[in-house]
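Have a look below at one chain only, the form predicted alone, in structure tokens format.
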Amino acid sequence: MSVLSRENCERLFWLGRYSERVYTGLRDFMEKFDAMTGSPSAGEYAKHFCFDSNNPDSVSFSLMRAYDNAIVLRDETGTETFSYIQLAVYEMKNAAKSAAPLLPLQKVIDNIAAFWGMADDRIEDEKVRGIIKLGKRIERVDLYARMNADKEDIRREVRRLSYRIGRAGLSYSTEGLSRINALAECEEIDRAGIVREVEALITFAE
């Protein structure tokens, strides 16, 4: 297992988070966009949510942040793994120019999934893999809580996070993790509390 700098640990973590943000954001968008087919607001919604690279809440913004981290981490992830982030960027640009963006956007989703698969298959360093996966799991819990996902979906992702977090080799709050698990098991899930706790879970030592 290699020794990673604090900066690269953070980059790997945010690569995991931003790639998950793209994946889940696009899946949610495509469900809503499909329901809006024929509506005059559909195109404006797509432009704002998917393609406005100046909007920090857009999919395009998150994808470019994933790319910014991935390009610096090519030595850690390998060129073949990195190439799927490049392909996702290429398909996002195609979608932005298309009158029928759903097919290239599906290809963005597919390339993000392929990136995760290649990371599992090709990255030998367990810590590198573990940090990417941890970022992904933290982001999914965060997004599901914010997006009013089904309670059982949130609980499943909290369990996955609890399993993953100790395997990444990063410092984290055990008390915070316990609070997240407790909040997720309440009859009425405290979604804002989960977001607050999950955002404070990881500490990067100076």
The other form holds:
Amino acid sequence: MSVLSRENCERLFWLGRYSERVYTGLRDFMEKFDAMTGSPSAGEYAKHFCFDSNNPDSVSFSLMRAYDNAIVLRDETGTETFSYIQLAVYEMKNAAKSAAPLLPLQKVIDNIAAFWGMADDRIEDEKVRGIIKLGKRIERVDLYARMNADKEDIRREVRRLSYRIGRAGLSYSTEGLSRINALAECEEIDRAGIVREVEALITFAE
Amino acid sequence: MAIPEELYPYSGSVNELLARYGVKFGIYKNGVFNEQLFPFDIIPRIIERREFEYLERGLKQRVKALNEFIRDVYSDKKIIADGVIPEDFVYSGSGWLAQCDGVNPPQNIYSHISGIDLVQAKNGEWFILEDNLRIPSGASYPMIARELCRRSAPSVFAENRIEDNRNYAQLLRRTMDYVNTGGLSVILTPGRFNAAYFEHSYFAELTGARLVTCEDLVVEDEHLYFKDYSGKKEQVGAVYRRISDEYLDPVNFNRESLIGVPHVFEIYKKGRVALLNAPGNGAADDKGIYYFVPAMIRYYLHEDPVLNNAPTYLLYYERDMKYVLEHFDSLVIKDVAEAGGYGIIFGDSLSAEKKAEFIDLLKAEPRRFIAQEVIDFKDIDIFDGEAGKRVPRKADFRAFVLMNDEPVVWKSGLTRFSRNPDSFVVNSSQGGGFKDTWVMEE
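Please show me the structure of the same protein in the form predicted together with the partner chain, now that we have looked at it in the form predicted alone.
Every chain and every other molecule in the complex is listed next, the one we just looked at coming first.
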């Protein structure tokens, strides 16, 4: 296992988080955009929530943050794995110019999925791999809680996070994890509580 | 060997693959940073084995002499005492660092990685254009382009005996290990907004050296350490630094540097860590000092130079100033402090008024400029994908020489070409493209 700087640990973690934010955000966007077919506000919606790279809530913004992290992690992830984030950026640019953006956006999703697959398969260092995956799992729980996802989906993602968290080798709050599990099992899920807890789960050493 | 036409159909796909892998360089324009693709031409520069052997001899000789010169000017200064190079020339150059006086780097190597720029004239003769002994970049581009060409047209590589260029990473690693004083080897980058960041990260990936920024390193107890995520420290024995001397250590050089490692120069002086390339190398790759390299070769090695400089005039010498004024229109004038294709003026390009102004400047600041005969470069062909045909362009060649116990010349190199048919300027920052360089095995 290689030695990792604190900065790279954080970057790997945020690469995992932002890539997940692109993936889940885009799936959500595509569903809504499709439902708006024929609506005069569809174009404005797409511009704001998908392509406006100055809007921190847009998919494009998240993708560029994933890229910002990926480009400085080439030595950790490898050029081949990095290339799928680069390809996703190109496809996002194509989508922004396209009259039928869902087609290139599907390629963005495909490239993010390929990035995860390559990371799993090609990154030899367990810690490097583990941190990307942990970022992804944390982000998914966070997003599902914020996006009013189905209770069973949230519970499933919390179980996956619980399984994953110890394998990244980062310090985390075991009490926080217990509270997230308890919140997810309640009849009425406290979504804001889950977001709060999940955001405080990992701390990076100073 | 004939130009392999089988490669032409892959011109577009190889450039697409280069884009896919993020093979870019950074450039600042009007204060804004942009990442740009480096246009690749599918037609390689081909150097036959015997010709390369000749270049190899000359390059090894030159790098040996340059290393000797740096050692000498920071220690005994015999070359100055013996009157081979005027004292003023050494000490007034911006690359001379008084802080390096008396410092002996590990294994006495100063220029571990040298990038020597050459051009070939129409008659086939090679000339040295420039020595880059500080942080020469560019080897990564032909490396990755070769891999992608091999992937696109494997038969071309199976049928032709081309020297493999995959070994650059091993050579680089060996160069770091050779001077390593004990501990990790790292590549120190200013960060992703540096023009050559792709190369920094790609070399880290291929050599296994850790890519670090100043925040990852700390000097404690007279040693350099890498700090890991948990706060644990691991000793560093070699730093391939891609940061210029000025910014390397804010305590010893530019105090405003935010990208350097405080006190690293002090422990380097004590031999506790190797810095590749050594600080202070600018004393030898100044465009003014270039004039004296043939004399250095004779002085230190007692040999005649194998490779010639482009005919150069030093305005510092009265006879050269006279010649330059008489032949101004046929010469190219270079500002010794500039790089990247900037600060170059072709005499015949100036109006009468501008010429008069410029001549006044030459007379006022003779140390600042050199003049050279314009070499009529041998054009080499590039493939114009839109027109579907070959067109000639000006090109140079950067050879890489790595110094271990002996200098090793990498059997490949970066060929840069001008995309503008009327231009001699090949630098990537000014819109140039690049080619692979094939050295033939037989």
